[in-house]
Amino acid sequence: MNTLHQSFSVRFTYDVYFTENLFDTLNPALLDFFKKHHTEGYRKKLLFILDQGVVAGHPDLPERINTYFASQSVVDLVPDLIVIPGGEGAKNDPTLVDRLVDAVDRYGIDRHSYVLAVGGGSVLDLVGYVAAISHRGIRHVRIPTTVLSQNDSGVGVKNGINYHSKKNFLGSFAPPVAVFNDSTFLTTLDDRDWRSGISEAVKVALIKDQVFFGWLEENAGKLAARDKAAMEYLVHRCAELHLNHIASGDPFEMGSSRPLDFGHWSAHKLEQLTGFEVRHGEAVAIGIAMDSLYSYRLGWLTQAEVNRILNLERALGFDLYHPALEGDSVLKGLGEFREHLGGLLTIMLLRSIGTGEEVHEMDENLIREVITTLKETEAQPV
């Protein structure tokens, strides 16, 4: 028998910019990127794809991306900017796909232009996986506009669309070629979107960073009235440590290990259960209280230390049951979970706050009882 083995590697490098008016004339930052990666004697194009949420709250957001392209010379902004609707709507409309993939084909965006993304984590995941598949892939770039998608999608390198109503069915690992942080978008979000994110923080700390969860308990209070200084730390904090972790680790998820999906196995099929109605970081926020809850029912949180997580999270304003838990539903959870993995079921739990570990089954009569917990004591301590 004869055999030919190959192996090789793909570095891939990209910047998170944190910055306030990306659009405006006087912020070089943009323009700056696209003059570093200018080739000469070609101009590249630019393709944006617009949340509509974002332009609602924005009205005047494309005249000033029209403007502030409009006195240069290095790339071709493309003349049409694709306004979409967003949330989690936006990944679970097949149509959606095949308008940008048809926009990408029309306007000639090949592998040297770029496909710019500006919103919520919905649509950058639905633009990205649209990007990565066109043309074998498309360079990218994201500007998301929500807490969640600035501390923690955003920054990533997953994409991806809902498919029979399973969470990020379809989609890709494709790094951006940056990601451009605008703390101004931030201002404009409602209560829920400006709180939602905040569960990833709350997450990757418990599992990553005990001196940033200590941080968050000192500053819940902030977080919760609005303070626009003390949600740029923990967007820049949230994002640098997920950040490390792709570095670290397994950034394309060949294994069955995922650390940052701590409390997500029943948050997406809370999510799925309500009709989406809950929101990302709301079923999260439910998710981490559950998770955190098993690990003291198997002795190895204390009762301060789950004390400490419940109550962060109703300090930020989070509910932490839902009706939807009732019944066993959402158990179904663990079945889907182990699926998207690969078939070996791995879920993250706490050994301590800010020490994670991971179990390959876990008790569905206990995970009963945690939502009996819940359900008794919401609004309560433990």
Ligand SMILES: NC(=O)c1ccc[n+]([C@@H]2O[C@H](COP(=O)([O-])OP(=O)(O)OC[C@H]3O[C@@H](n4cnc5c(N)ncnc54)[C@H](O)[C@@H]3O)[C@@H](O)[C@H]2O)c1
Second form
Amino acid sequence: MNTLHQSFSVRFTYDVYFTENLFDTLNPALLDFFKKHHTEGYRKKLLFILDQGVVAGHPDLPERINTYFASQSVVDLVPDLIVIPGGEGAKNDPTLVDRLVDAVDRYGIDRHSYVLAVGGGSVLDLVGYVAAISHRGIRHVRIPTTVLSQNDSGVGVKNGINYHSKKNFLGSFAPPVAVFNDSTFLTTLDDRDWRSGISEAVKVALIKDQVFFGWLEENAGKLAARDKAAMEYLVHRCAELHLNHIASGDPFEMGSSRPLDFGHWSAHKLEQLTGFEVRHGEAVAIGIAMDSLYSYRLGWLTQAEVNRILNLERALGFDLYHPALEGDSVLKGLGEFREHLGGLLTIMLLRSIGTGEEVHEMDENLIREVITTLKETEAQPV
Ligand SMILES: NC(=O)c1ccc[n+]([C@@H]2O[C@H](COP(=O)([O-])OP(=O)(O)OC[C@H]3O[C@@H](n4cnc5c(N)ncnc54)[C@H](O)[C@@H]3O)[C@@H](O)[C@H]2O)c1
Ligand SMILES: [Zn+2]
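Given the form predicted on its own above, I would also like to look at the protein as it appears in the form predicted together with the ligand.
Full assembly next; the chain just shown is listed first.
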């Protein structure tokens, strides 16, 4: 037998910047990035794609972006800033992929130019996908505008859209070239979106960092009351934990394990079962409650620990039960979760607050009992 052996690795590096008023002409952060990556004799193009929800909250945003880039000679803004609808609908509408790929083509965005997405996790996931498939990968810069996208989805390496309502069925691993987290955007989020991203911080604290969990307990009141400084700390710490995990583990998820998806097997299904009426972060809060109770029922968590988790989520204002959990539909989420990763079913549970541990099977009857418990204790009277 004759074998040619091939092996190489590709190094990815990117910075996540934390700032305020990114498009203020006095803020050099974004321009400095392009100056640093400037190629003499060639002006790279920038194609901006904006989330309609962000523009609604910041109507002067397009004008500010134009003004920000008006007096410099490093990069060229393409003539249009493209505004697309935000929210999960952006990932459920395949015509948007076409529309954005068409813009890449029309404006001649090549592999040395940039696509910049300003928006929530949904718009970022869609734009990241479009950037990844156009010309086999265009550089993309993420400017996340929600709590969830600043502390989790926007700082990671994944993108994707839904296919026939199946979450993230189409997508790729494609790290951004830079992420700019601007805390001023968070001020215009509605209460649901302000809150929903906090569940990713609860998640990562539960599996990795009991000190951060304690901080969340102490600051739950401030977070629920929209204290900006508390939220800035949360976003920074949560982003840091996600980045550390990605770099130290299995960034492109070659194995079957996905620890950062604690509480997610049921959450993804619940989002779909409710026609995406329940936000991702809200579904994750319920998923965390379910898998924490399940861990308690296995004898892994103490009663006191599970109470702390449920009480924190309640204090943050999350509902911990949804009628769509009724019946067995949510259990299909287990099989779909396994299929998405491939290989062996691998679900993260909790050994204690701050320590996760994986299992390879779940007892469906125990899951049903956990759902019944949540229904009895959490269901809102109709
Ligand atoms: N790629 C990943 O690794 C990863 C990780 C976690 C979650 N996600 C995905 O992220 C998505 C959820 O993202 P999300 O929670 O950011 O919500 P979202 O993107 O769906 O946005 C929610 C709503 O907020 C609006 N909005 C965004 N920014 C705003 C602002 N600054 N002011 C006012 N309104 C604003 C949007 O227009 C939308 O209506 C889900 O699809 C989830 O699956 C991806
Ligand atoms: Zn998530």
